[in-house]
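The data below hold one chain only, encoded as structure tokens and taken in the form predicted on its own.
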Amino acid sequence: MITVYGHPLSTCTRKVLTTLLENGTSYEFVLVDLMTGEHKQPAHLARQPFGQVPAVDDDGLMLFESRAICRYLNETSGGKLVPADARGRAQMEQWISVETSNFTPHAMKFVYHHVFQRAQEPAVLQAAEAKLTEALGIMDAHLAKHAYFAGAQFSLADISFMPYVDYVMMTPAKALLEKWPNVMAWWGRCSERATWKKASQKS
């Protein structure tokens, strides 16, 4: 069986469990202790030298970084969380791509001044509206034609996001997101799946 090392209010814990409950992959939880500092142990810094959460044991794999164990849990588990055709996939990579440099950045100085109290200076807020308004805007011009960052799949990309923008939500930059409707009837769809109501312990 899966060992999923990590912590509950973990964004990237957050998409793992999301890619296996998705899959319907039978898996073990471990807490990781953050508060208490227990990630920076000798004991999880064999399984994730970074000293971060998660990290996966897959009968004796070890792996971390999540977007990978994300990929690697859904291939071995029948691959539905990836468009099947090259375009697809590509599509899927690119808004990947752009979550992890045009948005989760931005986004997670809202998050980190206002959720978890790591206060961020007035021109750090300021510099990172400026990227996420951005961000959002060329995000609202895909979703108007698409239901998902894949296309009409929900997909890995999708997951990438879904822990990020959930944050943001609970900060004052939710009102940079209600700006675009787009983006709004996205998250409606992603927020409602069951998956991720248990990933994030809202069921």
Ligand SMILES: N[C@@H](CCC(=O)N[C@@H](CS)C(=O)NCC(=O)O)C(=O)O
Contents of the next structure:
Amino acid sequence: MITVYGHPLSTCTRKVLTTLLENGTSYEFVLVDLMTGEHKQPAHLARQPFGQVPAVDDDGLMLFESRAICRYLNETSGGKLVPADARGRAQMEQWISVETSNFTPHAMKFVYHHVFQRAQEPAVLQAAEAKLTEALGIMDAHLAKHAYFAGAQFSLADISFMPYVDYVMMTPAKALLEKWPNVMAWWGRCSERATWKKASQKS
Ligand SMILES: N[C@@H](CCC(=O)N[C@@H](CS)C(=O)NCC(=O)O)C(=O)O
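Given the form predicted on its own above, I would also like to look at the protein as it appears in the form predicted in complex with this ligand.
All chains and molecules follow, beginning with the one already shown.
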């Protein structure tokens, strides 16, 4: 049995749940209450030594780090979220790296400031806007030619971006995304998926 320790508002928890739901894998969900600091208590630190969510227990195999968890859960549940060929896999990994390095750190500045009340200096938001615009232009050019980041197939690369895009759409930086029609069309396709809606409690 797979147990996911997480929180429904957590971007990284949502990636793991979407991966499980896409593969039709059953799991148990255990809420770790970020609001009361449960993630910093010894019981959770034993599962996730950095005091973050998610963590997963697969019949005694304890894992943390959402991207590693998603790769593992996909591989052990049918593998439909990773392209079968090396070229497709390389594309997928490239875009997961773009998400981690070039998109999320900048996107989250807006999310911290506007959603989580962690005020950012104006200069920080200005720099984040420039970096985000650069990333969005590159993403848009790719998505003009491909339905998803790894090509025609919905993959872990799309799942990696989705929770961050979802949060950015709740901030004024939504306007930055809306300038890019292919990013918006991709987001429309991804955010309509029943698995995503369930993972993020939107249905
Ligand atoms: N690199 C980690 C990041 C996990 C992470 O940042 N989790 C957030 C929620 S999305 C968290 O637990 N934040 C609380 C904290 O850091 O104290 C992963 O991918 O799993």
